[in-house]
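Here we start with a single chain on its own, the form predicted on its own, put down as structure tokens.
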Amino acid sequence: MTNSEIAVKTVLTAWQLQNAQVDKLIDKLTDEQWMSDTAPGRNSGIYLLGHLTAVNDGMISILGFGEKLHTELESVFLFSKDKSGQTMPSLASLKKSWKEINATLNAHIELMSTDDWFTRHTKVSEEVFANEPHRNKLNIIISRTHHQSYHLGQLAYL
């Protein structure tokens, strides 16, 4: 394996591990636990699951895989805080969306070559990318893996 192939495999393995951890929580926690706050005055589990689901949905378009599958999640989980009065989808619906979005991401990820990961994502212009090639698709996976890990730490309190 080349160094680039090793780097991509390392990053994707970490990404898959974080997704597997969320999957384990989905199977392990009760509905009541998901509705609980991670700590007094903090986000609820259902809000964090919705937030992670909406972020992963956004990755579909950022990575150039197509259109988001569940844009209705954005206003509740990306542009509003927990307990803002927004109507949340049901927990069952969020779990289903989580699995659907990640299946879509994984199907596209499996088709990508090593070189594809070092191309620009859709949120950076060609001009900026020419000067900042680190703003590539692999960097999106790295940043989203870190983001997911942070929220998994919060969800552990449930």
Second form
Number of protein chains: 2
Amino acid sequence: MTNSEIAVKTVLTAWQLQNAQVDKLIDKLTDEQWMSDTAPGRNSGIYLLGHLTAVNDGMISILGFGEKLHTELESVFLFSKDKSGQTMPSLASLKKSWKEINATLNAHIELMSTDDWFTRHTKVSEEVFANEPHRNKLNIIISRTHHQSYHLGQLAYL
Amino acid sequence: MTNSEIAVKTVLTAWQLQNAQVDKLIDKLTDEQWMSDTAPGRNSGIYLLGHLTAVNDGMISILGFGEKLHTELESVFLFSKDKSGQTMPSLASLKKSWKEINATLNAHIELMSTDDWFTRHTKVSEEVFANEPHRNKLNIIISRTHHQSYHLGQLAYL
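Can you return the structure of this protein in the form predicted together with a further copy of the same chain rather than the form predicted on its own?
After this comes the whole thing, all chains and molecules, with the earlier chain placed first.
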């Protein structure tokens, strides 16, 4: 394996490990736990699940895999904070969206070559990318993994 | 830049960004906030600062940069959970250790070549590494960044 192949594989393995942690929480936590707050007055479990699901949905688009599957999640879970009075989808439908979105992501990820990961993501232009080659698809996986870890630390309090 | 150079740079930038988040909290939070719990009955701020400091100290050793600077942190912050009755160092001394350890890490990181990051870390033997090339120094940075993000999500509740 070349160094770039090793780097890509390591980053992807870490990403999938974090997603598996969320899967484990879905299996383990009761609905009552998901509906409660991670700390008094802080993000609820269901909000964080919706937020992580909406962020993963956005990855389908930013990685050039296609259109988002659930744009209806944006206004509640990306553009609004928890407890802002928005109506949330049911917990069951969020769990289903989480699995569906991740299955779609993984199907595309499996088809990517190492070099593909170093091409630009869809939110950066060719011109800008020529001078900022770190704004590539691999970077999206890295930053989204950190984002997920951050909220997993909060979900651990449920 | 080659793809592996880009990958290493992206991973290191993300790592330094997370550390800067902890630095920001050190500047921003009052001592009272650090001494309080992130959620009722959960990790306290000072415990998490000590824990992250001890983990970074361990990186000095696992990355082959030298001996840990503060082995006295291990028993309280790595081998014991919060509220286990151990005597903690003062908040001021922990903040000092955090900065000292990170300055040491960064001084060594600056001297590393891209290829160096793909060499084995000190906890894996040459024999095992021959078959598991992902157990390299870059992987340590990746996994420690996720660990730090996880606890930053909790520190955000202070």
